[in-house]
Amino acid sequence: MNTYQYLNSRVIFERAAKVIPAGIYGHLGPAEGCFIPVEAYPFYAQRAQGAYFWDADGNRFIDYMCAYGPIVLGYNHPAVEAAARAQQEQMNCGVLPGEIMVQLAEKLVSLVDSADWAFFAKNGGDVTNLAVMTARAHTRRNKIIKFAGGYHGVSQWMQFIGNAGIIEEDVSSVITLPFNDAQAVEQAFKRYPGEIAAIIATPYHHPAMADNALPEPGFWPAVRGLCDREGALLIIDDVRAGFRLSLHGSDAYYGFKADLICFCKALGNGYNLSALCGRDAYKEAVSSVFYTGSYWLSAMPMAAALATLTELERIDGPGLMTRQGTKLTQGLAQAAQQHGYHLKITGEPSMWYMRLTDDDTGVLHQQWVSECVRRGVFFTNHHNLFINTAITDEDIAYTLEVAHDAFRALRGAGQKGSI
């Protein structure tokens, strides 16, 4: 099986490094950990369609990162693109919102169990931050509980002392607890009586660079009960998992109800839009918060989002992604076993995390992933991976062929498993 080369990507990166901080900044940069070893990865894409993208050298990849989650129906989905073009011909960014904003809010309220209203922004961090501000406005309290490893954006309150630009005052009101430990939550309420405004959490624990954890039986009912008893809000950050588990919200999928729930990534199939939804009791509080942006009322992404939700509903997108994800992850685990390795898979099949457990350093896993990427299957090595509805059985079969060949490459390089 041939492996890819990335000559054009490197030439473009040399130009970029002269005019762009770090060449490619943020989590997409080659120095940020997900793209190691860097020589295995392309740096720039040329085009995308369906389940695939092509890099600057014309190499085709099956994309299991789905643009870090937004691509839920496949790139350039015809219904989504048609809706976006039709709206663009009328108006996109204007001085007033379009009716499409009301239509999209009505759709979300009709689908999402914990939604009586919707507030739109652009990025996931926009709405997680708004959720925290809303909780503080409603409760007149300061402190927030989050769970260790949980990622809710890059606002100062979500970062750590030691991160560049972060000072103690930014994080002094954040209490960090272990996920799945309802007793620790109860103890925090006892330690800070009348001070905790909200708990913010993902519906299941999906940190970067660590195994994922599903909620243990009884955890969410216990947390929901503690919030009700103590007068704190329960915020679910569904930015990453939203609409991949259920169209009713991931809180509904796990059998409880959030007070506020945050959506982004899959909402617009690549169009930049996010939404905070919530219960009627918090509509006055969110309305009182000063929070806006020049592009937040843009109509074109809202039309794309309405089309995305309509299509996901029509095809039962969450069910389809779960079935395809199950086929893929089971096949990958079996491929590892056949070659004498152990591939541990955690999380949900539509948004899974995987790592080879045959060495403690993670280097072996990085090497295996890099061999897959060189053969046209785009994984990253320290992040959740994603299914979209355009990924076919043929794509999964090819992915498994690549996985086998990548394991053979490890064996050929003398990298033995521990099974």
The other form holds:
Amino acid sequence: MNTYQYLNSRVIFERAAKVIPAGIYGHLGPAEGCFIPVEAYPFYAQRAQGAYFWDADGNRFIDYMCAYGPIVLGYNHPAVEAAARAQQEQMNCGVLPGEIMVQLAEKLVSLVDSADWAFFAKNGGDVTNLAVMTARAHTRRNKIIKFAGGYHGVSQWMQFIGNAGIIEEDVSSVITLPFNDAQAVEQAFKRYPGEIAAIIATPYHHPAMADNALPEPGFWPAVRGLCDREGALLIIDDVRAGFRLSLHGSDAYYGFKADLICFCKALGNGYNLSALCGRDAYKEAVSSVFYTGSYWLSAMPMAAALATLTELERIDGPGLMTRQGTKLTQGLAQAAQQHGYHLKITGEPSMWYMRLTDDDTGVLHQQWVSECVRRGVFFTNHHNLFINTAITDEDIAYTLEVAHDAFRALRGAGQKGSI
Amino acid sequence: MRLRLSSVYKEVKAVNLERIRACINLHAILRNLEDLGDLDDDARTLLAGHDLRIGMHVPGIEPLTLAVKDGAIRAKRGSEAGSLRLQFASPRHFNGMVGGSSMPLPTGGFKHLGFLKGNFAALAKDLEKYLRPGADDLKDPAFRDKNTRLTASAAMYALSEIANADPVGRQIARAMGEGTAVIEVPGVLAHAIQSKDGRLTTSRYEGQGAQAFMRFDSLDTLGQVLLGELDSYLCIGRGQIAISGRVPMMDNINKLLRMVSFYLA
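In place of the form predicted on its own, the structure of the form predicted together with the partner chain is requested.
Time for the whole complex; same chain goes first.
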């Protein structure tokens, strides 16, 4: 198989280096995006369609990051684009919201089990932060429980001590516990009676750079019960998993009910929108929080989101993504086995995490992923991957061909001693 | 009452800061005399013909022994009998000596006092010349080479001291997980930072058993990053710095490196 070159990407990067911090900052950049080795990765995209994107050098990739989650129906989905265009022609950013805001809230309330209302913003971090503020407003308590490795955005309280710009006071009200450990949650409530405002957690544990873990039987019922007993709120951060497991909320998928639930990524198929949904009991508290933004009530992303949800419902998007994810991950694991490696798959098939377990450093896995990228399959080595509904059986078959070739390259490099 | 508590807290913080600086001065800066002896002809001349051990004792901090022999220095944690023993009254007293404002109290091995006042003082001055260079010094490639090696060594050893002594550093170290991270310019220099039981130890890397890697493409790149002339994030994009293996471990090392610049400023 031919491997890609990225000359234009590098030329653009050198221009960026002069005017943009780090060239590309954040998770799309080579540093935080873990482009290892960096020469295997494109830096800039030119266009995207369906399951694919093309980089600045014209190389085509099947995108298994789906823009880190938002692309759930494939890029430029016709129904979503038509709805967005129609709304754009009417109005987007205005001095008053459009009726579309109410329609979208009604849709979310009808779909999501734990939603009696919806509050819109832009990014996932906007609504995880709002959820915590709402819990504090409602309970008049300070402390928050989160689980080790859980990611809830980049506000100061969600970060870690030692991160640049973070001070001890930012994180001093956050208690970090191991996921799937209801006993630890109970002990925290005993240690801080009447002080814990909320628990915030992803519906299953999908940290970066670590195997993912599904909730153990009894974990969520126990946590739900503790929150009820202690008067704390249960916040589900469904920013990443939302609408990939179930259209009714991932809490419903795992058989419990959140008090507040946060959505973003898949909500608008790439149009920038997030939503905090919750139960009636917290409607007054969320209204009391001073929280707003210039673009939060823009109408076009709301029209796109309404179309996205309607389409996901029509085609049973979560079911389709689970089936395709299962086919793909089983094929990848078999490919690894055929070449004498062990590829461990964890998490849910529609947004799986994988790693080669054959060395304890991760170097081998980083090398294999980079060989896939050089051949047009865009994986990352550190994060869960994503399926979207545009990925076909042909795409999966091609991905498996690439995986085999990447394993052959890995074996060859290993024999030459370059890994 | 609140004011009094606040002032006590500030005093405790100041004492801790003094102690952490003393740990760094002892086990990262003075330890660096070992590397200076290996790199610098003037240092080798000052060490030639001497055979002694100098023990540095600072209350509350593991001692450092500098063994001088065959024109070289070897630094070792802990004390050894028969040394020229330098006792300091407090971390502040020791930091004062490093800063040139106070003198040590020799409590044993008096026959070596001449070496201490003459050759050792000259070595310390030589080291300071490389660690606190003037702008013109850095125009000389040979000087810059030594500056980079010695600054890198000081930073790598300081990193472990901070991880073991600073309250935030300790939290970062605990989050690292166990294993060894290597920072290297392949074929030129390599430091290993081992994380075990929540404590870090820096040593020269012998080429085996590491889990995380940060590789610089040249000594020049490393030097420019240490001097703040190059942005390390841009270097990653350009392939001048390659990180691989256990990324979270290296991520935490980076956090500690940021703290090093605070303490060494």
